[in-house]
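One chain comes next, on its own, written out as structure tokens in the form predicted alone.
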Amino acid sequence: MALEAEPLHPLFGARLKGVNLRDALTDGEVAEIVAALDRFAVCAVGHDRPLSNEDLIAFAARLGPMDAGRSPKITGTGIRIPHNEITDQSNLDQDGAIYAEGDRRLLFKRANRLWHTDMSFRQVRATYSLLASHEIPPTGGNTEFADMRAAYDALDDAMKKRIEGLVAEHCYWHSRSLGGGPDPTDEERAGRPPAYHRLVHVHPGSGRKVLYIASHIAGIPGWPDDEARALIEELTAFATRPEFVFSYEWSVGDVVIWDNLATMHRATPFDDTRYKRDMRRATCRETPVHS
């Protein structure tokens, strides 16, 4: 494999050429991809057709322990993709039909348009997310990424000192509410309790300090809600300034891999009650999780 990385942004992001994720890659070739991720944080790989679910799972497993537990069920949701290792990020029901306007499942999914970090609401955090494109709308539906390493570097010394050592509460249902979703049921809420993470951490692959924030943040323990909210809003606005962000335009067959410990991302709007957007995500975790 002759891996070539074509930068997509001055700070981060690259398109990887000379690699097909269906292939039986050697450990050395996988290490090259990991090294590219440590450098660029977001790497896109194009294919002539979508990866099968099995191919996506097989490659994701090479990058670390996989999230393989069935996610807590949203009321009314059936199963479209029968693999516990894959999160269905489409606007499609179990029969492949587009959700109708007002469907609570669609309303929850629209919260993905907020800046977030995958699975920060879990105590065992997500490392890599791998999103595979099967069908895309004719317009819209890009994914935007923000470089949280560069954002941290650009903070002034006073802010760095202020946030060093702070811990935030991350809650899935908080972001769903911010995104306009309905109130969760008691069963839904119990299935996803909050998690707690430092606002600043050191990235394990690059050694760089990273701002670890997301729309999932519901508060900072010991802080008044309004003060915590104001700080997170200030940090989010700073970290998503244009110089830290790029927008990825999808093609069918693309797989985009990003490092959740170095970036935030968000979906962008499209006509989601008219056009299908079939995206399937495999996710790696910091350590093995069995439920």
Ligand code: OGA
Given for the second form:
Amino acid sequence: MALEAEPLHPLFGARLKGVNLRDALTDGEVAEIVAALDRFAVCAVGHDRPLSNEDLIAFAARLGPMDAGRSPKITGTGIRIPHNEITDQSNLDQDGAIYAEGDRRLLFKRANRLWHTDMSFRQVRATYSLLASHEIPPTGGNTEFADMRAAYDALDDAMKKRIEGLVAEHCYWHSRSLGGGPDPTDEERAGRPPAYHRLVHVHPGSGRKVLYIASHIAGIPGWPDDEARALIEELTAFATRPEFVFSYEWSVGDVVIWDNLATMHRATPFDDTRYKRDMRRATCRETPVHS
Ligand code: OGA
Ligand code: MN
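Next up, the form predicted in complex with N-oxalylglycine (OGA) in place of the form predicted alone?
Let us now look at the entire complex, which starts with that chain.
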């Protein structure tokens, strides 16, 4: 494999050439991809047609323990993709039809338009997300990424000192509510309790310090809510300044792998009650999780 990385932005992001994620890759080839991820944090790989669910799962399993917990179902809905390892990020119901305006799943998924990192609301965090594109709308629906290593580096010393050692509470339902979603049922809420993580961590692969924030942050234990939210808003606004961000325009067959411990991302709008957007995500976790 002659892996070639073509940068997508001056700070981070690359398109990987010379690799097909459907192939049976050697450990050395996977290590080259991980090295590219440690450097670029977001890597896109194009294919002539969408990866099958099985191919996506098989490659993702090479990057670490996989998330395989069936997300608690949204009350009264069925499942389109029958693999516990895949999170359905489409706007499609179990029959492949576009959700009706007002469908609870659509309303909850619109929270993906807020800057976030995946599964920070779990105590065992997501490491890599691998999003495979099967169908895209004619316009809109890019995904934007922000480099949280570069953002941390650029903070002034006073802010670095202020946030060092602080822990934040991350809760899935907080971002659903910020995103305009309906109130969860008691059962939905109980299925996703909050998790607690430091605002600054050292990335295990690159050794770089990273600002670890997300729209899932509901507060900082011991702080008044308004002060905590003001700090998180200030950090989010700083970290998503244009110099730290690029927008990825999808093609069918792409797999974009991002490092949740080094970046934030967000979906951007498209006409989601008119066009299909079929995206399927496999996710790796810090350590194996059986749930
Ligand atoms: C995700 C996500 C954004 C998008 O899959 O975790 O946030 O553009 N996706 O679909
Ligand atoms: Mn996401």
